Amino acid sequence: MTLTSTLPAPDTAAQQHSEQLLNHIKQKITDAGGKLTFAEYMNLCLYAPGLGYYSAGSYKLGKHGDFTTAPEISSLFSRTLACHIKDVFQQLEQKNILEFGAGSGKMAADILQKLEADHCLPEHYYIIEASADLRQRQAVAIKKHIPHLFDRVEWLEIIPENFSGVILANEVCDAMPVHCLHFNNGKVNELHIENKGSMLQWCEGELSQPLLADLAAEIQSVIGNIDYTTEVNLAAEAWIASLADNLKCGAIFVIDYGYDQKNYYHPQRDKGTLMCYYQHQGHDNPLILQGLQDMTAHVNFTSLAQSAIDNGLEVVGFQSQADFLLAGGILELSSSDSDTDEWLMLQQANEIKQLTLPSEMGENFKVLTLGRNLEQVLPRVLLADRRYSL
């Protein structure tokens, strides 16, 4: 864990931006009667129009940002994902892709290039992106790298009705606002944020939504009567339900870091999974650097799978990222790339290690594959399938 005292100091402009958002949050606390749920607070920190981390113009990805995602590490990630997409497309008459939170646009460009090479291009590549700044950067990047395919890409505000195709969500659920619950001696309270003088601080209160009471009872049955803090991602479950409402035929690939329910509520995770990232340094204090740092929480894949089933989707597979990429042929793709280029071979070997080793992203990240109206199984997602653990 990084101590917050060792974090780099923001420059003057960034500090002023953060103070502007902090004042906005304080006003929201006052308007709400003295406190906000952590989910409301996290939503403001990340998505407040023009001020939140994902709504403002600072660069998030890569060495000059705060974190790096798999598509930024290597094009092999997206090209391997394209092989899984191709398996789905072989069963569909209408072939479309919908990507949530497209980051720099690199994944979209790499997927389209691979599908073009395989003569399996989608009719449309839709992107739903909350950040206006990122939408603009995505458009510039995609137009630069694949100008002849740019007309297939379209940015949307909502999910298309009766969608047929593949839905992609790479590191999307972890950035959805979460409710924080504190269990102690068989009782549960929700953690809120209040304003004390010039500082924000945690406080406890009653559960803000009736649905949390049912979920709290379920969590209590897993953890027992111990002192335990954890997160509940109601937004992710509602998001799955919205996908189910609009998916006519196809598959959904949810790629994120997280656990099945048994491991999510492990005794060692009694402080929760909430983390903040600022200039590639992780820490656990969300009450500072408002609008300047990313906030994330690990994904409970069991709850996502249950939401999918409850809304008429089929849970097709559940794998580690390593197994998903190996099944998709990442080693074969690398081999075909680097047959005559020793330097590229070494570079890609290092990239594959970052994507697949258990000590890197290979085990921490999981892939939940959901489907509807697919007549055949997707054989690649059955390799080392872990649905039994859900």
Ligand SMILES: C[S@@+](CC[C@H](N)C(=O)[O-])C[C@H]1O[C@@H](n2cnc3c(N)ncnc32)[C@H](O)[C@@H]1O
Given for the second form:
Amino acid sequence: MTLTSTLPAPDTAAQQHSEQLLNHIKQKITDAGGKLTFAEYMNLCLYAPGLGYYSAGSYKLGKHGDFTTAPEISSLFSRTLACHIKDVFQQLEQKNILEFGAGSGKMAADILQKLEADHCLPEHYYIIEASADLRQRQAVAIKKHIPHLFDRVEWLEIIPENFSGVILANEVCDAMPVHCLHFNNGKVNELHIENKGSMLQWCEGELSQPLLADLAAEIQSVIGNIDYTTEVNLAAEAWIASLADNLKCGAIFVIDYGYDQKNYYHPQRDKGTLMCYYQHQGHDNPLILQGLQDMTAHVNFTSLAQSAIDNGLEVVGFQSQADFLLAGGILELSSSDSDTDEWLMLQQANEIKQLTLPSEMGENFKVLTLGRNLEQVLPRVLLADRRYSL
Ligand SMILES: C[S@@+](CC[C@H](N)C(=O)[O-])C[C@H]1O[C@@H](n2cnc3c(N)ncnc32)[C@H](O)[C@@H]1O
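Mind giving me the form predicted in complex with this ligand, seeing as the form predicted on its own was just shown?
Zooming out: every chain and molecule, the one shown earlier first.
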């Protein structure tokens, strides 16, 4: 954890941008009668049109941004994912891909290139992206890297009905707005945000939705009577339900950092999992740098799996990212690439370490595989399968 006092100062233009968003948020708080839920606040910070972190024009991903994701670290990640996609495609007549939150567009380009090389292209590669700015960047990047495949890529607002194919979401659920709950002595309050002079501050209030009361009772039974703050991602559960409503046949790969329920509500995680990232420094204060920093919360995979089951999907695998990539053949892909190129071999060895070592992304990141109407098992997602822990 980094102290916020050691964060680099934003330049004047960035400060002005952030102040504009802060004023917009303060007005929303006033309009709402004095407070917003943290989920409403996080939604504005990340997605307020033209101002939010993902909706405005700064570059977020990669070494010049605020954080790096697996597809940005190495094309091996996306190409290995393509091998898992091929396993699903073998069972489908209509082969499509739908990627949520496609970031820079690199994963889409790398997957399509690999599937083209393997003569297994999808009919369509759909993208649903919350940020208009990122949609534009994705189109530019995909056109540049795979111009001949560009006409297969299409940006949609909502998931097509009766979708047949593979749905992908890498680091998307962690970017969905969360509600924050505070448990104390058997009582639960929701954490809200209110104005305080020119700044903002936390305040406690009643639960904003009846659904939160049911979930709070469940959480209370896991944590017991201790002082505990945690997050609830209602948006991710609703998102799974919307996928279930529209997936006719195929699989969903949800890749993110997070835990099964027992570890999510571990006594040591009594301050929750909310984190902010600004220029590659992590810290825990979401009330600063509005629109300039990323905000995320870890994913509770047990609750995602439960939503999937409640909505008629099958949970077909739950693996660490390391096991998912090893089962997908990342080592074989790398050795066939770098057969004769020693420099490439070293570079890829380093990338594989970042993606698979437990101290890097290998263990914190998990892959939840969901399915509908698949006639055969997906053998690769059964390697070191941990569904028992959900
Ligand atoms: C942390 S970034 C990850 C980007 C990319 N998947 C990667 O791995 O590099 C989160 C992405 O999800 C998008 N996003 C968040 N919620 C979304 C939603 N409900 N539907 C579509 N995109 C969403 C954001 O705009 C952003 O592109």
